[in-house]
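One chain is shown next in structure tokens, namely the form predicted on its own.
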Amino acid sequence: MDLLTFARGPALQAAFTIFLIGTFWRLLGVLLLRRKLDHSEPRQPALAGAFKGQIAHLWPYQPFASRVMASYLLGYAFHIGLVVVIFFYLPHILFIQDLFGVSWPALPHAVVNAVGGITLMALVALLVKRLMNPVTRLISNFDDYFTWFVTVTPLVTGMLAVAQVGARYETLLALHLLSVALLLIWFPFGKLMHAFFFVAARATTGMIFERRGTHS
């Protein structure tokens, strides 16, 4: 079996389910937390908090707003970059077709590749954001740099093998799969879950906010 046939069978497949299984698992385990009831007199009712924990994190608080908005800017280039590449490219569509029986349009390819150089160099940029400062550096643990390791590596090798820069394409092709398959394995147990948590999570606090009369 060359490396190619392993990328595409027994590797990508071991990944999805290890993929789904953890996720599951996380998620499940979330709903079966133990909550503390709260038995105070609710200020305001607690559902409308739950939209308004959306909208509020969408952008810096405003005293905050010139330390942050870098990040934040840099942020939502690299998701919107990030769900462009692997969504509205079209071997990736046809990929997913084959997987689901669904498709779409695709971007032109100058498009997506444009949207993929942005993205890496948005990711490049967090990184390097991430370590210059002092405070962001001394928090940062062997998860955010893992993260970002397996979030670059699919990007780079897919443009790699796009460009056929550096190897064969087929070497090129199975080098980019394999990394998508370590970014589905190390997915459920890294902080790539945000995927999954962050909008339970805002609505948590916006609920808890609205419900003490305070601003989100």
Second form
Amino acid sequence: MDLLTFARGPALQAAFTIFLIGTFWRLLGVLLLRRKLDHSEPRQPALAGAFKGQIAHLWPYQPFASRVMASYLLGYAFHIGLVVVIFFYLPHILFIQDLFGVSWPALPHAVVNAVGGITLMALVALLVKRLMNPVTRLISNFDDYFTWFVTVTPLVTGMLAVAQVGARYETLLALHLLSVALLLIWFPFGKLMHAFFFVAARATTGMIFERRGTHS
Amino acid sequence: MTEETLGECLSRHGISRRSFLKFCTVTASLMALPPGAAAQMAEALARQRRPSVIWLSFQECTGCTESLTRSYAPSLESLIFDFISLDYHHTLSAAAGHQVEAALDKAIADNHGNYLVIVDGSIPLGAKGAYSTVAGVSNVESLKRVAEGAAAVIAVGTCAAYGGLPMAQPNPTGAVGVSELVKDKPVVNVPGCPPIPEVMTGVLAHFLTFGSLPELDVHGRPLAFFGDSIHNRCYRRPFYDQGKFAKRFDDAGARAGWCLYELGCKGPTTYNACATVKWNQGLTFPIQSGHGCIGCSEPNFWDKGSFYKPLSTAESIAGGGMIAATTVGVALGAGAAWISRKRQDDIVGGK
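Please could you give me the other form, the form predicted in complex with its partner chain, since above is the form predicted on its own?
Below is the whole assembly, all chains and molecules, this chain first.
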């Protein structure tokens, strides 16, 4: 079995299996936990805070805006970039269509390539920022760096495969698929789980603050 | 090796010097040889005495022989068989039975150390080689015996090169390619199902001209013909870059000749000269005829998944397996939460 056949077959199958087991394990394991009882009298109904919380964290809180705005913008740049690259590049749509039977129009290759480049630059800038700031460097752990690595690697290998730079196409495509497999395997066990948890986390925080009658 | 030179042989066949030079120029340019190589090739080939060639046919369909002998006759490619002294070939020999086996013995004895061996078909190792025998001798024994005195071995077709179709899972005969068995002689793979005639003649011309085999890639194929992918050389490539794809074999995109990537074309991962040399005297090749490349010149092409699934899709992600994985994940998560709650109950009585 050559590397590409391994990547397209057993590697992705194992990765998807681990991804599903791990994701549902962590999601239900956390969401089904018993909440801490709050014996105080609520200032107002808490439920609205669940929605306010989603909105409030979309943009920096004004007093801190000047200090965190760069991180927000870079974060938006690479998140939107990843959405474009992952969901609007034709080979990726074919992958999804093959798995789930749904498809949608693709963006031109040149557009996706350009967005991929911007995404990569934003991710590199955020890593440099993390390393340059003594506080973020101090509080960063293996999870932060490895999560960055498994996010960047599929992007880099994918762009190399498209450009056919560095190795033969089938090798680059295999490395790309293997890097995706690594991302899927790491996903449930590291900080990538924020993709699922951020909604619950913002809702919980928003409800706590709403109940207390404070700003989300 | 016969006394007649190739030049004399060609004259006898009425092939003009001009036609011969044209053949050498085309062959040299196909192999990306330096500008002076065509003249060097013409001179060397014309002076060359016809080398003995022993052709062994094993587990095969005779498609390779068909391809190489049925090139648009009477072309110079078909006359390559006059450039060489084809002393033994199951399909083409006029003799049969013990007479043809005697010809094999004589060719080995007379040209020991100098003859070329061309193999088409895979070699079965299962049941002590009993799945395929010639004159009561297993293919594996024949190959070992004949290759022992060879100058070089050329594995023609994907079966001889990498095991091909007979080696496809579950490989009932234990088939292998030539290079799995011949380790002490130069082996050139000319894969394809079937291989392109011009590639075969190019390899022979190179050997006769320079006395050595051409530069090979990682899979033992001549780089001159297998150095670039079908995709990179495909005339439909601009449609890929423009995002114009046929979605079905009978839709407007297919009729307009758009890229066949979405229909499972394996051109991006297949290395061969089909898109440049083409078939039937440069008339067409599979993609030009409307079907995607199936990757037939790559090792294990038969076991690399569906011919009709795009390369960017995953193979064998079973829906049942994914449902099972989800169920396991849900059970683990619910179990973990239940244990946590139970511990809370044990500690503070659920308050």
